[in-house]
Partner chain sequence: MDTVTLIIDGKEVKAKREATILEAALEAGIYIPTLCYYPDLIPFGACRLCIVDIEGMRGFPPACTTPATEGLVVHTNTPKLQELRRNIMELILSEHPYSCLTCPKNLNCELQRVARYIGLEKVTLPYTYKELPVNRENPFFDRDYNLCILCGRCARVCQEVRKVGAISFTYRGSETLIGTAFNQPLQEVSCEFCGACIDACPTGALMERANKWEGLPDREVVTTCPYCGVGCQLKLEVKDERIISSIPAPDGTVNHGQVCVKGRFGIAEFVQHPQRLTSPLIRRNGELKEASWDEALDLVARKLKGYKADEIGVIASAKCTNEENYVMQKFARAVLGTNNVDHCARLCHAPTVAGLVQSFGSGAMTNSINEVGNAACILAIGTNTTEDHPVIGLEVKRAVDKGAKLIVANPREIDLCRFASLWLRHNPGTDVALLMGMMRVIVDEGLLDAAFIEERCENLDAFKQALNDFDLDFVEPITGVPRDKIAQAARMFATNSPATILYAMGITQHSHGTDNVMATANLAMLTGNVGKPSTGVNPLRGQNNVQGACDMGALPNVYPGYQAVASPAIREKFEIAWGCSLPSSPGLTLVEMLEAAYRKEIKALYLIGENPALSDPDVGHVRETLAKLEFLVVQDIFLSETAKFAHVVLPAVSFAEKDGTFTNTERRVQRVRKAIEPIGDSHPDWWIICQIAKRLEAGGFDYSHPFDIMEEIRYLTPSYGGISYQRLESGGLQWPCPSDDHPGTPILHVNTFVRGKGRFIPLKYVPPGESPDEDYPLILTTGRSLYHFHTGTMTRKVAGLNIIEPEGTVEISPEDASQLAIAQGDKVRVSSRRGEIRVKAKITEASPPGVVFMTFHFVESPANILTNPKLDPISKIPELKVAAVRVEKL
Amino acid sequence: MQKVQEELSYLPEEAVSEIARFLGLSKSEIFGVATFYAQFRFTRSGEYTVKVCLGTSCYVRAGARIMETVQRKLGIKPGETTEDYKFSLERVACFGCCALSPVMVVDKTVYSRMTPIKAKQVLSSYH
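Chain structure (the form predicted alone), given for this chain on its own:
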């Protein structure tokens, strides 16, 4: 399942059926395992995943303003994906890099000491 999600960025129903057939299990058994773990997605995600930290350190340093700015810029809320499948947005409780707060992560790239203006610039660099 991890390999399929790595390739497709989510587990479509057809892939779940194929995995079940390959393993000799039912689709419900595959769904049962996949839904147990938070890492698996069942809807297509964007090309880029934007994560905004709203942990204590980031929150007190305007993390909520960063999130609001990102939501306005992308036109989506946390848990959603843009219509063009370019971006998905997630809210994160803590990245563990409080000294760099507020933090925004795009895929595996960490952007520190964010401001609303920096957030817009970062997102624009991915278009």
Given for the second form:
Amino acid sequence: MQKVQEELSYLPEEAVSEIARFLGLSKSEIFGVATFYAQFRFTRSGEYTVKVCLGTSCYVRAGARIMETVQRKLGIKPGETTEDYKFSLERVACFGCCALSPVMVVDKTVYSRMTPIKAKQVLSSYH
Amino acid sequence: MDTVTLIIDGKEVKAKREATILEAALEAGIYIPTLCYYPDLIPFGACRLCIVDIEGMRGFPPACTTPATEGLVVHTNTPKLQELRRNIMELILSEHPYSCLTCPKNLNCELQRVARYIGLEKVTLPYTYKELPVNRENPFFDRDYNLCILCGRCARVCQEVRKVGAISFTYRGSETLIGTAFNQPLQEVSCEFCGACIDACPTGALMERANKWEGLPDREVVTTCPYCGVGCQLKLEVKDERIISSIPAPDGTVNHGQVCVKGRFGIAEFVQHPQRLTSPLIRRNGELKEASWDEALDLVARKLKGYKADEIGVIASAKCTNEENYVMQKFARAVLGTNNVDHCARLCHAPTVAGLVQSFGSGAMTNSINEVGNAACILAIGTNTTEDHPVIGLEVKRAVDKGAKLIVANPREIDLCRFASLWLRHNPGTDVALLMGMMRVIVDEGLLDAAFIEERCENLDAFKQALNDFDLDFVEPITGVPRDKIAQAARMFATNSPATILYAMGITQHSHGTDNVMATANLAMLTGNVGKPSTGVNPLRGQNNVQGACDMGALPNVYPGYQAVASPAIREKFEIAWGCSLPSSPGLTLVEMLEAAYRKEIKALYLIGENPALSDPDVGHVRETLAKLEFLVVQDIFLSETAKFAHVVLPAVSFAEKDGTFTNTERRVQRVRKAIEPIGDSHPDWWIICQIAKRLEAGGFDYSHPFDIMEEIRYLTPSYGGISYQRLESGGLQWPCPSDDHPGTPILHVNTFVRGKGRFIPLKYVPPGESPDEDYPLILTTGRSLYHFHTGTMTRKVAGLNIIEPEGTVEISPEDASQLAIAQGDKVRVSSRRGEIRVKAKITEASPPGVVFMTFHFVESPANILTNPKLDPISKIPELKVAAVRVEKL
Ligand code: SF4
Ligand code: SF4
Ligand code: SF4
Ligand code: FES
Ligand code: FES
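Having gone through the form predicted alone, I am curious about the other one (the form predicted together with its partner chain); can you provide its structure?
Once more the chain from above appears, this time first in line as the rest of the complex follows.
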């Protein structure tokens, strides 16, 4: 499953059916296992992957508000992708840079000490 | 037996070794509260309500996962345990809306029961509501996961017992939910709508929609499913004299609490359908008009009197009870004076009877359904078991689970292929070649069971001679199966013991169907797989009582119990018993009767519960024939396609409105019990026949209840001698059961074959009657689907079944489809030498190139317009499985 995800960057329905067939399990069982682990995605990811940290430190410093802002701005929930396949959104539990919290990451770039306004600006810069 | 003794709540309890503490307690009648435990499932140990206190052990282990070992002293109901349980319950209930008064499961809910037992009064924890929408996407049941307590019973039964896995735990933590892949509707995740998940659910989360708000039933009646030959035991729930639900009887010997969609959701609606016939109909000025019973019965009696015995044909029914088939054939023979009596077994398993009688001496399933699960090797040839005999399919899956090797021989990629060690995709109609090829390998490699053959069988040398023609060089091109697969299958079957053979219509419905059957018998004998548990040759009979209708002598050449009409001694026995003289020559078979009717030699036909206008080959011709009859009486519960041709239609009752017995595919006679009063002015078939007999001044038809008929059957049929209603109260009995103290016979041919020695029959390969050619380049093969039954007179009345499978299709391989430029769902014309129909195309890899597939359930696209009526010379079965056709895009 991890291989498929690496290859396609997400697990589409056909892939889940194929994996199920290969392992002699049902696609619901595979989906069940996959949803148990946070690492799997089920929609095609966008050009940019936005990750918002909701780990303890970020949470305490209003990470949730950053998440809310990003959700509203992009019109999607974590695990989803915008209709134009530009952005995907994920939530993360601690990037290991709590000192810079709250943290948001776009692809490999880390944006620290976020505020809702800064978050909007960051997103706009990718348009 | 291996038992252990322990003490539970001060009571000495004996339990099987390997039992858990919970099972030991249940066995001894001690209640321990449980939520995630469910019989037949692997213990889950998740809810922790079943915790017990074991002396000398620290902590509180769950009873459902802790083995019962010798000398344990267990307490199940201490204040400490109850307090812990209350805490657990509070946690569960803090996520469960307390809307019991408006919950459909109220009074029948396991949560309520447990809460009461542990004395839970109020929940102090803050309450969270999941606010999920109720899922109503499937036609049969609602899924309200707000009420779900995540015991996992539904998903586990779906995975462990049904081996479907349509639902599963998804997500995790506080978001955990029972769900499907991508939250798709159940229809799209291979759900079979068996309803096992509903039956397993302790709460109101899963509820059958049709009876959701009915509350508790007034009474429950255990009876036998009227659809297929498995003979599942059903519990009909009756409220206000209406059936509100049919659920599996938990202790049914055959089905162990499981059923399929037809038995679960396909009963109440057809029984209580507004289109049921409620009054006799007589044709007046070309139209069927309502009439009184007296009028109709008088008319039938008067008309029948006007024909000579051999101008009348009688067609009995594999849907009716044993008692009714007995009365029907007695009526034909004793009152009308003809042996022209037959039924639809002709169209499915006549070759089984003809073939197995020659090989073994008895034409029935040699072993029992429950043995299949313990086989080490299963050859499933010409049977789509999971669709056509779903509950036997569960046994096959159980065997595979325990490590059995499954060999599937089928041209189509059926569901069972998922579980198979080996799938042989042979060309339709080449079964003899395939089986003989396998046996050639077994003989060449010395894998045969020489001791068994020496002691029990005869004619091996002649048979070996015949095998000389079946070199794999010859077999490979004919069957289309690679030679090493054939060899592998042969070795697998010969070296894994016990090995059993399952087959169905894929073997019988051929112009050489009897040869096919004898080939399976040869294979079983060659490998010593007869007369032992989990072995044998097991024809899976299609209709609920096709076995019984044959047993009862609804056949032109035998009386009840396969006693030959042609034998003077036997005829005399029946003449004395019935007080009349009987015709000595065997009568016509079903197909022959229809032919004779076409030639106007048969002028009157009396037909019960059958629908030849849809089920028989070349139905165009059949309909022409029916139109030629001077007098046609049809007894049925609906106005079937055939009844529309009738001069008199007599409304019969369904299985739910009468008493009687059915004999399932494993020769098990089981009770049918009346659950509700007859609908409208309908009457049981046996009653109707007796009324006509009396009007024809015949004696011996004064039965007051089917009980009386069974007593007469017992007296005249040695194999049913010990089968009485009293004994059937405590479960079914498998014939032969000759006397009151005989336990019945689960396995035939144990020490000797019924005919003495098992006979090897040399066989030759004969190609099917029609091969593809330029005009008709494809092979059409026909079958059934899980969601409908036979000609659909019953299942097509069930809305939900029509939603799942609304119409017939022709299944075609992607290769053929692309060559014919056919896209998914296109309307196509399918034509054969006999006719043509229009139907939607379904492109699927299940069909091999060159072969198309249709079911025969649908009036709108009657596959049997196309099929080939060419008969097997021995058993007279028509070749329904192979016809050459052409498919064109419209
Ligand atoms: S109805 Fe049967 S197959 Fe469908 S989800 Fe329930 S248990 Fe599984
Ligand atoms: S739906 Fe019913 S059976 Fe399934 S987990 Fe929930 S409560 Fe248990
Ligand atoms: S498997 Fe056959 S007998 Fe059992 S419920 Fe289904 S149709 Fe009825
Ligand atoms: S909690 Fe956000 S980076 Fe550690
Ligand atoms: S019944 Fe034992 S843990 Fe649920």
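Since this is a predicted model, take the numbers as computed values, not measurements. We call the rigid core the largest set of C-alpha positions that still match within 1.5 Å between the two forms. Numbering follows the first chain given and starts at 1.
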Large Cα shift (2 Å or above) at residue 109 between these two forms, core-fitted: no
For residue 18, CA displacement between these two forms after the core is overlaid, in Å: 11.5
